[in-house]
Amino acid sequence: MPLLPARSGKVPRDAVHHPLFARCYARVSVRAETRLGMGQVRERLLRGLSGRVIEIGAGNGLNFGHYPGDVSEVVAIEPERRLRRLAVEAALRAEVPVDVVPGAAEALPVKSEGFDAAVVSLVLCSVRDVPRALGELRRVLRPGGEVRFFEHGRGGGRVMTFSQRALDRTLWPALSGGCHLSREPVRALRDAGFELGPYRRLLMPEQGPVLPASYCVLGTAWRPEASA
């Protein structure tokens, strides 16, 4: 299926440019696969997927090696140039077909209702417009299509949530490639009209210090079936 310009507005080819953060993230994320157990989380996130899948914010492509064989194709959207280049290299090693494409979550360069499933993994924290991005996700999923999500966001007690909000208003987004600590991914999915399936909250790392970015959620949602 050919890729097409997004219907919801134009976004530049390299809509995100954080070269220093991208370089740091590429190193840290690879170490986290084993040291923090991220590889096991990715395995759970993607287990049982099939058909045609779109992955939003693919980063350096660490999910690619975990897609099951029943997936016929992955279209991986990544706006940051350096990370996209690394994702292309990871796609060449993947056991399922992966097409890495420039683009932004708020204006996906693909046809409507063209995918059986979507994957969002540590991306909703950094998109500029969450409702618009999730509206695009609904557009490109077929009715009844599945969303697999693994995100971090608001969590902990009053002191921690205060700290998360304070960091979001000051240094954190600038230092972390636009990431925000206090967003609420489950509420955002529900507000965007998705039907929430099972999800569980977890800390990353599961053993070790609890940090403002430690509060994560892993789960499933669906685009509602078309009305009769």
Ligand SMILES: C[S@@+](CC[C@H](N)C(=O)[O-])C[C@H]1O[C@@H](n2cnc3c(N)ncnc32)[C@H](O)[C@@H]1O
The other form holds:
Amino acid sequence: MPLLPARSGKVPRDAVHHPLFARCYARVSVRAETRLGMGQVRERLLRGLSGRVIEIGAGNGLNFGHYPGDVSEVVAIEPERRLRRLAVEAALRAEVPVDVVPGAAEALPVKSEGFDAAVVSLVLCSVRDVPRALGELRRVLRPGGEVRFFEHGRGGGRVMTFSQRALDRTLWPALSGGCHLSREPVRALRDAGFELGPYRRLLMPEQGPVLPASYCVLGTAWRPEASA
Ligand SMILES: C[S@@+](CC[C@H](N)C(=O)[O-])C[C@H]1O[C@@H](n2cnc3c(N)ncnc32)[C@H](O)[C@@H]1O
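Switching forms now, from the form predicted on its own to the form predicted together with the named molecule, please provide the structure.
The next block holds the full complex; its first chain is the one shown before.
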């Protein structure tokens, strides 16, 4: 789906512009698939999905190879230009149809209630406005539709949570493409009106040093059947 041209006739600036981060993420994330076990986590994240799926902030498309064959279509939203280009390449290799679309979580360029499931992995840390992004997610899911999430956030003892908050207020977001360390994805999903399904907390990497970004959660939530 192309971006609408601005009134001037020029293509509008990308909603997210982090060229240096994008370059680094494209390299580091591929290594993390095997070295940190991220490939296995993605497999668990997407297992059993079916129907039409929307993936928010798809990055370089590392989830695409893990979608099960029962998924009829993935619409993958990615605002960052370099990552989007890599996602398009990954989409060509995927076994399910994947359409990579520019756009931001806070204003999804798709119709309401058009999806059976939504996927967010390592994205809620980076969106500018979490409640708005989750409101959009709710809008585009059909009633009873499922959210699969793999996110990192606040965790550890007092020293760790203090460090996470301090980093969020200083260097971290600028260095890491707008990422925040001390967000609480499970609480945010609940506050946005999703019903929480099973979720489990895990450290990434599962072995080795515990870092401020290690505190992860992998799980499922639903848009309630009767929600507006
Ligand atoms: C750490 S990367 C994760 C990429 C991918 N989901 C994965 O699992 O590897 C964060 C991604 O969120 C995207 N992002 C940042 N702000 C966003 C926004 N407002 N809406 C949608 N995606 C956003 C970035 O461009 C980037 O692709």
